[in-house]
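Heads up, the chain below is alone and in the form predicted on its own; it's given as structure tokens.
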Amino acid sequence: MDKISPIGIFDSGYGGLTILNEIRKELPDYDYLYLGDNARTPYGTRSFEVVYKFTLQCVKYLFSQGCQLVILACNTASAKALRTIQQSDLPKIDSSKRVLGVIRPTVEIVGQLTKSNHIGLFATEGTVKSNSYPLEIQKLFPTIKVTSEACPMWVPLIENNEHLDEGADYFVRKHTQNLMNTDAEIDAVILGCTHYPLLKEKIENALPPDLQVISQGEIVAKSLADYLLRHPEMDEKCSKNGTIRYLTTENPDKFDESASVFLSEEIRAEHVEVE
């Protein structure tokens, strides 16, 4: 294929880089285009209407850059915008294009991870308020009880590169204790924000030792590989030159510096305007 048709990866900020990193490990031959809407982050505290509007603008931008398939590597966007985009917007834009999220792949494996049928969820306020995880889990596993805990300080700690400091321990302990005090039978916890894997070690240390902590990167990557295997018509549209470009709606120098918290490689992002 002469024309570059990368897989688009979208996030409101930097957390989607943890998803991109795992996808590239699983599918290294493909081309990728990452777009961070860093100028308008965070999405977690915004209304459904605003998140939907911003997410649709970014999806359309990625489509304009040749993407046939876009992954919303953002739990808030997946919770508040994905379904409307899939059902209402894609038929009008181009019914052959696809937009996928990170919630469904995570939910699909939950049944394999709990023996007590009690699951915990750490997420942003927006994802918790959307009730997306409990609703999706209920559809597939009606006997599983989900207890959610919003963790508003975790993303700022990570984006300011303070997540490894002792000060972060207080906020991790606060929310892990809140969760376990609400339901002591929880035996597995979903990290329902793409930033949270950077706190995974602290979270695991603050929880009971036999409790499973589930981060999304590997799950989403394997789900995408399976999707492309099951949809060869889409796989054929995705170009495979092993390239990656990074776009940001913010200052690219700031993006490059902050992205180093999430990726172990030097990158050069490009600034774009999304409307």
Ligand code: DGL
Given for the second form:
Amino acid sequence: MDKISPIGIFDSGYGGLTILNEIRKELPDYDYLYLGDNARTPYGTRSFEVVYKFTLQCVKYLFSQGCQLVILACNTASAKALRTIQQSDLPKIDSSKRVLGVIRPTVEIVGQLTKSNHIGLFATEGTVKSNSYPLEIQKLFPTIKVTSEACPMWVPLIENNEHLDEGADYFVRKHTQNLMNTDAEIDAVILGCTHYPLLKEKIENALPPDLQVISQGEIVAKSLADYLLRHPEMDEKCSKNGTIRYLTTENPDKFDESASVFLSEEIRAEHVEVE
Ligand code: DGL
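We have the form predicted on its own; now please give the form predicted in complex with this ligand.
All chains and molecules follow, beginning with the one already shown.
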């Protein structure tokens, strides 16, 4: 068999699995290598420097495993590390490799989501503080008003499998109410963290019924398919045997158990040291 060049999918933990699921539905023939930096999650409350350093280490690790293309399936890493990696690091590492994020594809379709031109964003503290979403939306859709709400407890609830319990209701209500109290004209909300689709039902129930709640998985998957069509030179380099491997910087047994919340199949993750 030819050397495998999987598409690398990176997240601070399990959240990127919501993106991977949709990518695999859209592009089932490709090989994938998922890396969760579970030992150092969450990234959402960490500084720019730390998120950049950790993300770069993980991207380099995925490159060392044969990946030519890496998707940062993490909004926090996309907000805080993507641009520097693309502009400063890739030219030094290997200018033929590519790293893509999840914010740009999401922002590109924002215009189709709102009639009122008022959009809400739920995201980690890091993504909200980076201002990436409002800045990017402003460039493409200057008339759209974005109201952001940081939800620092949502990732820990999900990572600890507490998101379906009553305790989670309190934190969902708190942030949905904050958002709607700030701007009652919002008619669409972006879940700008790859973990949040696991709370989607609770979020929808806590918001006005006609309000749209948008997860990123399908958007990112379609955008990746489009990218590969537009870049046949990259598409040719990505191997296509339909395989998938899961890597974690934490204990792999813990990963297998927790990842089952995100995936509907049994998996065997492998432990890796990333530095
Ligand atoms: N899943 C990541 C994101 O999309 C954040 C999780 C974390 O805080 O580490 O932002």
